[in-house]
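Heads up, the chain below is alone and in the form predicted on its own; it's given as structure tokens.
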Amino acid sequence: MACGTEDLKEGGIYLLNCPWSLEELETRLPAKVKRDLCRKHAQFYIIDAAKLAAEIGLGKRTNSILQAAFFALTKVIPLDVAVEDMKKNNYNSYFKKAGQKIVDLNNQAVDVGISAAVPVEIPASWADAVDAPAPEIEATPFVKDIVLPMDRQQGDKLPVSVFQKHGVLDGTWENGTSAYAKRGVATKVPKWDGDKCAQCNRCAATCPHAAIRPVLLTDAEKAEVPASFQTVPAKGLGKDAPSYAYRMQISPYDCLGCGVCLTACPVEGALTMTPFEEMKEEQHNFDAVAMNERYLKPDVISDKNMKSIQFAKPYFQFSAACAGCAETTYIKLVSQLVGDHMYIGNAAGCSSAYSGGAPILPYCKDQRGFGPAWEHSLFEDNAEFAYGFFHAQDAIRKEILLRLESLREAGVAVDAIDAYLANWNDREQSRAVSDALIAALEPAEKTADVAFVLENKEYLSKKSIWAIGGDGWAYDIGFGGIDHVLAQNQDVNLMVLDTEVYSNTGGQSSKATPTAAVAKFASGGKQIAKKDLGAIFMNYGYVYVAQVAIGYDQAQTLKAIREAEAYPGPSLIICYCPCLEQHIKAGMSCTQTEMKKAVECGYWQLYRYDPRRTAQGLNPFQLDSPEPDTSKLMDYLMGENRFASLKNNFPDRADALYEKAICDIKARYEKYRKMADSTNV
């Protein structure tokens, strides 16, 4: 806001789109935008664009309204001509994705838009308003020096000793930086209602962006938090579960207003979605309670179903991934169970972008300084770069493994050693036994051995490696390498995020991209079937392979996650992640329920390949989809315009395609069927 007045001419037109009447900008607006547009006698107006949108049916969409307040005001050109133009640009820019419906509200918003802007008289005494103190925040010496200067766009200001103060120059960057950005960049947020919740965490568990939080607060911890921190007792835990208090805890302005967490509730009015003025007080609860540390209860978190896992801290918080994202809400889970101990490469695309877009990290770290270790990596070799992570770890830790059997044999901390090499490599006790070995070595003699294993004690606990990117990155640019990775038989995990079209690049085609799909690249439909990743790669026989939809099946979802995190091999978790690139007509709050419809129609097919299960006998193939109702496939498609527009733009192939489409996903289903039917393991 302050850049657009400090760039406004003397007379200019300044449009400000805001939920806010004329009374409220007095107390609204900063002292800098009062001054300027007073001293600069600027023609000053407001619109309530996303109000007027959702009025509409556009949603949040307020493009459409604000080009034509544009062009009513600045008459740059004729009203008459900017109009026409405005409805012809309409139709060829949604026509084909969307359909005439979608042409038709963004005419109705241009209409609506040209009359819109409401004027406002701006009173003399905003020449002389006066700067409110800037507000303290308590942040770490490098958000205060780096971070929010470029939080501010004042980052080309900052010199290069800045950086070299906090070491930063070799690239490496401060974990948890996105928990100060606090966009509040949503019209209207979730309320709960704790009398309506079934205290199901599913919420939580779907938020792409985990600004919603479930708490559990003991009867002398109740009494210390804010009085506003209501809760209701809690439910649910498991008969040997203290009692506790519970309350689920958004944060408004970390909120995206994206409403998935509605869609995800079973339980109607347990949230609505209430308007963001209403609910800013409610964020001093969730910095004070829910991001408070104190109050996770490790007696209740467990990776055993998807509720208890809700309650331990997400090491992946507060993207700036688009509202509604599916993948982040994948990441997170993961972050969930093995965040303090993760080491991730990534590969360029969507996942890279809202991981490490500089000055905001969502991953962070705990109180104990835990947490994951993420580097970005290009397409083509992402899968290698995280085996990197896999050998270089593994190597110092051979090194340390000979240097404690040498202290052995010296008669230095036996009993701590004992116990470090009978359980470093069990996820459950390998913290416990790291901290403990790190104990008894600290006061020992500072012998050269001791001294290696002390100087690269981050390298004593157990770690899970991963590597994470997009279709493009797994079905195309880096399937080469994933291929030579998962070949060598080693622990790395892959996490292959399907939105089954290149998201970042602008809608490419990939190979994930099904039959009769429209995509750049495949303008008419795609011809040929969507490739089968998992299906190859089940075919070494050694790799732990499953495909899941967390908004179909939550616990399906935890259990492939945390079966391949325990496999000892090579793992590969393909995730179905509805994107806005598929532009479904519900829109993107319903990313989750779009899943569901996926897997019950039988477009998604979701099982888990476990080589483990050979060597018991059983068949390592589960086929965890349940019978589809194909009958619902047309209406799937007909769901999502990447499907439907083929209809608008080539009505002589579309139904060709269609019909083919339908085939390959049954034929896909049935070859499942056969190999969870099998009695060959």
Contents of the next structure:
2 protein chains.
Amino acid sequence: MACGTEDLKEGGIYLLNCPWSLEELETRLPAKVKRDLCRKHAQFYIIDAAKLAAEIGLGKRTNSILQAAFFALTKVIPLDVAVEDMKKNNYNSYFKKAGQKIVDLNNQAVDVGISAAVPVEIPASWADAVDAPAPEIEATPFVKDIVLPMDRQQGDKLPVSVFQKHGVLDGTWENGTSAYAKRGVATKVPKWDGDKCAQCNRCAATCPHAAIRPVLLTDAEKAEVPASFQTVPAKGLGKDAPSYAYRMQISPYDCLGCGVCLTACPVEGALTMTPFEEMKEEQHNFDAVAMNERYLKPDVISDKNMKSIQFAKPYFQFSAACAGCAETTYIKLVSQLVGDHMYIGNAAGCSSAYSGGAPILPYCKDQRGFGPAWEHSLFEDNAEFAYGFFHAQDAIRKEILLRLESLREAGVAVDAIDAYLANWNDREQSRAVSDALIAALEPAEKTADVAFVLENKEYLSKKSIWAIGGDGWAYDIGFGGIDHVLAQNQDVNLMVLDTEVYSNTGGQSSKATPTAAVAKFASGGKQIAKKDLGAIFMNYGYVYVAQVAIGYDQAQTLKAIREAEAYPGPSLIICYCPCLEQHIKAGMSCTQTEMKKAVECGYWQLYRYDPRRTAQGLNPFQLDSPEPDTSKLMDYLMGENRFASLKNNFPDRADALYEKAICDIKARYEKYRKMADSTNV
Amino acid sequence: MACGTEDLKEGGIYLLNCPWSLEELETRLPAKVKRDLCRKHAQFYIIDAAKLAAEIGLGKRTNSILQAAFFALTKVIPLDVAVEDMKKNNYNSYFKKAGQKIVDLNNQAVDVGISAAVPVEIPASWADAVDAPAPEIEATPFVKDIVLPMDRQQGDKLPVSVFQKHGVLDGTWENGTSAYAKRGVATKVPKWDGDKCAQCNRCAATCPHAAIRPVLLTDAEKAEVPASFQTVPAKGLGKDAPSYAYRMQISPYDCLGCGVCLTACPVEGALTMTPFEEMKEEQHNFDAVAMNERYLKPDVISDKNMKSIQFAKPYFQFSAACAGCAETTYIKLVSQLVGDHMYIGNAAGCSSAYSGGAPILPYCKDQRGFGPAWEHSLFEDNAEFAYGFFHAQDAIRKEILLRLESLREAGVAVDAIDAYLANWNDREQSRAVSDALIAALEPAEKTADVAFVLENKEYLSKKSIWAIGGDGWAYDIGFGGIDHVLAQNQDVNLMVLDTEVYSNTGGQSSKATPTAAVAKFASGGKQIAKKDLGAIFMNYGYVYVAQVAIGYDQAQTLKAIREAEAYPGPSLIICYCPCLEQHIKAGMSCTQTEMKKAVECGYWQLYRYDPRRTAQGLNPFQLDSPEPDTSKLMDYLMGENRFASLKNNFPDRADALYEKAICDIKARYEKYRKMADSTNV
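Take the protein just shown as the form predicted on its own and give its structure as the form predicted in complex with a further copy of the same chain.
So here's everything in the complex, that chain up top.
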């Protein structure tokens, strides 16, 4: 942990934002911090900004309080000038985006912040404080040598030799290192009440960080796990399922406290936000049981419904995404379906930042060593990059087929080869026949053909190829490449995480941005309608296209992903992702419920276009949206400051643009309705 | 003229391909050539390869004859070996693309060629041959100093100072320099029979090189033009038109002899291919009358029908396009409509090569100095490049508006400014009000505002912004940019010259290439359907989209271009362009009739999608194609070797792919038919 006290000057001011009382500091502060503060004669203050912000009504937003405390303590400029400037800045920062009320709250935060720091008398004993010996962290050599030092912000001290030692001079990174981050940044995390819980697993499905997971145990397993791992009898697993015990297990140190699980939960009180300190001991339950693959229940895990798939291991967990992020819920779900045989090309954007923010890597592998192969490419070529994955493995697999034909003629492992040749490209069977083939070839004489197949055994089973990125990638910068790849009619799956704005670079308008939304480069509200990416690709006739919103219909989302993955041609799934950059008034705990509202009023539409249906004489286009209540559209728009702020800044123009926005949305739904009605498209 | 005799070695062999008899050489050969041949004791031969090729049935293809003559004369390898190799090469070159018959014809050409060279006894008098003094060429200083030396292949001898002198160090080029090329490469050119001519102007409309033009003269004008400028009374100009005299005038030196005008002509015998030597004197009529802007008839010129618009000056003429090229007919037509106020961004490809092949520049200006501003950009950014033209002039014009507002307040040129402000962006009026404004401001006091407006007077009138390129640009490499520009809903027009293959780089498959067509990267026939570019952009709802084929329906083509240009938003016109790279069996004289066949059988569809109609409650989509006779589709495919050759090379797979091709084409027409039938799209 880097606390900054090593850089403190003699007599310097040290302000610590923490929820602790003066007394608690004795046990909470690391010895190094105590020694630094004492020996450097620091002026030490504490502040509980989170508590103050909540009291004011600013939720988790502590910035104005802490900024005020900084100016009050440091006096780098006269305090009255600072206060005036901070309040002026509040107006400039928030009035346009969020209105006068938010300006007022931040001004109140300034007033509170200037006197909120509490001075701490530093005990003389701290000069020689000594920590209890730290427990040895269980981790791989790669994590100990590279990840943990980087996590301590000491990555620039790592010598090249350590990368050489681990054979990663090419940038290869060990999977799953995000599991070691254990940030513990949430002040409150959800506490589960097994008696109230409906066991729907919606909380697990919607958690952006895979920090809450359902666990099923047999009676025997129950006996071996810690006593604190309290369970209730599992329900709703189907009449043939054994009688398992059920628990929804939170990871307090991985939870960001966003609260999405609570808003997604259908039962009042099944989850309750509870102070971290009360909950942190549950981490052991999570690590020892929920993360332990031997407790997975293959007889229950199924891709047929969202509840069942949530019992599967997520191969994407503890990413660096924002609290409340909707994007990661889609990625996690795909990883639960096909994570053990998945290749992913990731476009630049949020998803590359939270997936590849070294040293953490949220894509992990399982006990067998299987997991997603992930690589980050550019905004402008990610679909092509993933298409390269497809061609590379396809070329190797076709060479393998030739070698197997020749081995078969030579009478080697004939049965295993026959089974493989019959099922090499079958999603369900290829892993089993590959494993059997490897087992059959391993004892065989190491001819050149046998050696080739065994050297390339990782390519034997069919892989699931994905390109993932945001709307900046798919609608704008990478659109030409997406088109080219989808047009090739090969088995590549594209997932678009549509926040309707360039999120990672700070809110620039993309062609996914809808009419009337305020964004950078569209400060007067976007004048033209959102581009209909899905409709464009339905024109090819052989591209599977779906639009989904996990917060409205988890089953439809799952079905679309399942169908897209199973379709042996190109697929495109456009996923609605409410985001910080949309300035949702209800806050980021409501990203899932915001999707629900979006679908109900017709703002976002759900559909699936499946080319396989055409061959069956069916309409390939299926509209999965309900008949929208468009009377709620205006309320929906006003619930997000990206729309509502237009009225603040351009009151005379806003209404006309809102009207156009609503008209554009209705026209789009109407188009889909007609497509769904026609016998063929 | 560079004849190569300056590089001839003492006693070297010189073979001249020409239609001349031994006697004619005396008058035909330049003195420099005679002196070189005589003084260097050359072994001089002549051959009439064009005549021999025509006799064999190879049309204008002289390559095998000349190659055989080369090996026979030079004996660089034993002749029997050379003949064997040439015949082997004929098989390799032509069998796959064109079949055994073409291989046989080329083998026959080899047999003929080896003994076709006729030795010439060089008269001793040639040692001191002297030319009559060459007539002074009438040309601009730029042309004399830069263009003509480059045309003589002496461009590398030009010093930088000459470019500096002309102020063109930045690459600026004088418009219209193609008029000086006067290649005279056609052995036969069309001769017009005024008595038979229907005066439809189809020949002029379809000439790829603007080398045949209709002229109207008053009686007074008739008296002043050369006597050889024979006319007939004009007909079909409407009952209010004056009684003009009419002539269709050929430019023998600009004509490439492709014969498209004959195949496009509805009257047998109105045009007859005639030896160049008989026709070359007509050049004077073309230069003095057909090119003379004072004989243009504004009262007849109109964009309402193809006949009338052909009386307009083409601002695109004598390009370096292939004989028979269909692309240039579309560009020429646009230039006749809006060439005097047109900005063009040109993508890489054929159209950039034939439009910008220095030293010739086919975009020309008129007596007033008005003409298209043309610039070549890349494959991958041409739409954006043209969009930059739009924004640059738009920004300047909006600054002009501000200056005019301020001048108006100051009481300067109030009436002219009022008229301008009312019509500044009106296509029809902006030129007139701009001219009037300039006239009103020129005498005014040169305040900063007046000076600004006059300095920028070229931007006063509304411009017509175009991006032009081929299918490689529009369907593939530049697709992302095209999408981005069209999505912006600004007044930019895109013209796609669709040859369904990368033509300029030698026939690579693009996403415009249809199912079953053989191309590079699709040597076994394209497996997937042609991308429907137009349908993709109709999704936006505010993009004008049309598909045209000038060879089938000149009126629909004209209407689409006119509507696209008039539409104050983005437009896309997809133009069918039969091309050398399609290996049309009927030959390049039939590019226009090939389009006719393509539309009649449903291979190519004509439509216009006009967003303005939606506001009127009309279906924006209008299908202009006739009900196709799809029973002719297979015949159509077999008429082009890009399709037919598949059967030669993959006889077992070809039929299935032809079937898919026909199925894809029918599905596309069916989709359009449904769109046209529905009350709205």
